[in-house]
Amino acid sequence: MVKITVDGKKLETEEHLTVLEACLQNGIFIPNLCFLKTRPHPHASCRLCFVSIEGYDRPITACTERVRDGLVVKTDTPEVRALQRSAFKLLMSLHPCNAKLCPTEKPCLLMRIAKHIGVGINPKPLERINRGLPDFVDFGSLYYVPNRCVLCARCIHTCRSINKRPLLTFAKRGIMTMVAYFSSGNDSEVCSNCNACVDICPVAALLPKSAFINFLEAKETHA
């Protein structure tokens, strides 16, 4: 066990944990979208979990830093918040958000992050970017909604862990990046009995077909 200080609070935690894990386990919320405890190496793609650590000249990602005895961490400095707000606004410029239609449980993780860092879920002052992606893609027993996806790769890692080979992966590049599904034979049946990727997605970008039909009906109602 090691002793660390977070926002003036003394904590005792296991030495193999990351700063992000240690904080979350002790009820200290740090914004994050791509963190998964089962990942052997942090993905660090969402750029939301910045913290300030004594001895470093700039904020670093909490998911990539291991705790050590005497570590002093601050999660809410002006510099940390500025980085988090910039990353979140950029993310939301690519992520159309309609709380009335979203099938995630309320409040969803995006709403919690927005409230925590003191911004709205719209990207202002950035403009909403239309990437020209399809409204949805048929993944066999699932539907994928590219414009809702935040590219956290949780689904890809989870699918690979369960099936020992990736049925999901990233395709295309840059702002056109999206998740793709590669099927072979009876994979559709395997997916229909699993839904682990659906459960792990923080923004409901993957939906079983029944849930997707309900989503479309709700969308037509609010059109």
Contents of the next structure:
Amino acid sequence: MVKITVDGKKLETEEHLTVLEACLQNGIFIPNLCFLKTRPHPHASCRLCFVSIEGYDRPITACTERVRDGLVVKTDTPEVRALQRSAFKLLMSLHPCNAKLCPTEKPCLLMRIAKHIGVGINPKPLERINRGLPDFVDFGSLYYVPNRCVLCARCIHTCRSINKRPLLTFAKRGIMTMVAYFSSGNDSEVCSNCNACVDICPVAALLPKSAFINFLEAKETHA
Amino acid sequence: MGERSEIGDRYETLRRRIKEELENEQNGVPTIRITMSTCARAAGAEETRKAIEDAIAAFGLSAKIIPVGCLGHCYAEPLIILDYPTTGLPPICYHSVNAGKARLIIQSYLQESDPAFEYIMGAMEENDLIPPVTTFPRFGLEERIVMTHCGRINPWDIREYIANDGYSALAAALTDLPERIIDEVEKSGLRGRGGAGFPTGRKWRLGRAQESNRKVVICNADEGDPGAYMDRTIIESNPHQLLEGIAICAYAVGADTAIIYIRAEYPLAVKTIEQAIREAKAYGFLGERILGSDFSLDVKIFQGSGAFVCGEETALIQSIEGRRGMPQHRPPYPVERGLWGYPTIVNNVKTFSYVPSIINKGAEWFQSIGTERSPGTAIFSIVGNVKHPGLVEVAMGTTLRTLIFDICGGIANKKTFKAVQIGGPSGGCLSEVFLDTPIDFDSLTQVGAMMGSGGMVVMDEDSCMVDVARYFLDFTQKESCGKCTFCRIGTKHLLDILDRITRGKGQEEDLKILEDLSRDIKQGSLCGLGKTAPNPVITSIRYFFDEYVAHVRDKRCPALKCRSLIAYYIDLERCARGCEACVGSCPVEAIFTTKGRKKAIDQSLCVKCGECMVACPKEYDAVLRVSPPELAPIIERPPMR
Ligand SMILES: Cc1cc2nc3c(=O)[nH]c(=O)nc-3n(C[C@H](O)[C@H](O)[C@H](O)COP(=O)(O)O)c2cc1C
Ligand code: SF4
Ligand code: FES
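Let me have the form predicted in complex with its partner chain next, following on from the form predicted alone.
Next comes the full complex, and the chain you just saw is listed first.
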């Protein structure tokens, strides 16, 4: 066990944990989207889990830092919040929130993060970016909603490592980066409808087709 | 010690044999060295070579043509160096030798023993008859280590490298302890030339200390910066120096595999290095039991497909492993866990290329060049509005002013200097007040630019700094791997805002958003691409703030560059009665005849291409540009019949 201090509170945690896990296990929330315990190397792409750690001159991501005895962590310094808000607004500039159509349980994770760091769920003062992407992309037995996706890659990792299927991957670059579905047609490389990716997605960007029918219906009645 | 002196003897014997071989081959016959690097080929070196061959055949001469790499004088390509020993003259360098000139020079010098003075750039050695090239500021002020033999030796013939003591450093290294090699490199203070300037000796020591049954050395020749071509040129001009450096590194850290990661868009460099590896193997400098020692090294080439981000070491490793080139969080650093999980030492082409000289001449010699914290030289490819663009190697600590004005001849076309962008797309734009900044890792970082990999773009008064920042952000934004939030989305917002400002749609608040967002992207990004991408924005706002304000507040582009913010008009005082030069040049027929058979521009049709300005005869110079566009006088177009 190692002893660390978070926001003035003394905690005892297991060794080998990341600061993020240690905090979450002790009921201290740190915004995060891309962390996955099963991932041997942190993806560290969402850039929301910043904390301030004594001895570092700038905020660092909690999902990439391991606990050590005597670590002094602060989760809510102005610098930490500034970075988190900035990252969150960037994400929201690609994620038009349409709560009525979104199947996530409310308040969704993004709403909770917004509340925690004290911002609205709009991207202001940034403008919304319209990438001209389709509302949904057919992934065989699933639908993918590119404008909801936050590119946390949890689905990709889950499909590959848990199910040993390399069906999901990243495609394109820069702002157009998306998750894509790829199958060579081999039996071992066909979606088994396990829905693990659906379950792991934090923002309901992957939906089984059955659920999606409702989504389309809702959209029509809405319009 | 028996084996040790054997290595030395073996090398000495080989070198002596090769020197004799080369002397016998030359045997008083004139040699014509012609630059055949990518830059020279673009300037027509293939035709020049053909013309020389034809001329030699036509005159029935005997002469040997030897391809060489790049001398660095890209503005004067193709270059030839003619050595005609029996005349008693030193080797002579001729510049801008097109096919016609080549024929004349061959005829005049080889046939009639008259060295054709009018085409001479200079002699390659000191002498009493022909002014040597060293009297040029370019040759005189440069200090060459890595580029010493570039453009002088045949990159396709390992014997020329060996005759110039090539691979002697490897032979010496193999008779020494690996730790001693690392000590020497560490003492020399050599810092990585791939961008960040990490101490090479320290990296090697970390690599050596790793416990692993296998280690890998990677040479980073991805060179993705637009406009940068140092690494390509070095490979095309002296590939064996690089291979020697790689082999010394592998020996020092205990690696048995080396991979050269080179972009597939460099076909000539790929071919050159492939051939060099084959030759080095054949001569026993690579492969099994090098020079009879216990040390073996397998060198492979991996061709990257040209994504900028794949130059980042962790993305590069992903790419070799067959994955999407996405940077990974560090630690672990490649030196701890890299390619296929093995300790991996990644260094830049230039970094490796310094190593043979450091081993041969010693750490103290290297320390004595450059500055205390940035020893050695800096290699830049200088492009943009300078008179003499090209590849330059100068001692660290040389000022930007010396580099731009003395070595590169200053600004072309009688314009004035405005800015210099250093460090590639993620470097900074510096204004005139920084011209006396010494070039070294720390000074450049301090003023917001960076050494980067050595790209330098010089800009004159006609460049709009907002537009320049927009150009670089367009590049980084497209090249972002798409992984992390700040880089993927943040750079796109920076681009959109800059774009809006150049179109006259910017608000004063936008400047604050640019600054805040730039700061966050720099702090929050996962890898070096995002961490440096905002540099052009940050520095151009800092050093050219007035220009931004003019765009957002007055909707004016002071450099008269941003199309939405300018207008073209014809000054009736200057326009010549009855001259029609501009009329036909206009692609949209916006030019009409007004009072006194003079011309005017219909602003509602004009697309601001500037063709009329080019077409207007110099003596009238009647087409003018103004910003904001409202300043253009309005001349009514007569109703069309
Ligand atoms: C976006 C990005 C692009 C890079 N491109 C290159 C490159 O083209 N060549 C290179 O040698 N290093 C490049 N680097 C730096 C490498 O990650 C690495 O630091 C370098 O190869 C180490 O070699 P050195 O110690 O000899 O400098 C790049 C880094 C980043 C973040
Ligand atoms: S679809 Fe969901 S799980 Fe997959 S990358 Fe996007 S946000 Fe993450
Ligand atoms: S959870 Fe740490 S960067 Fe996403």
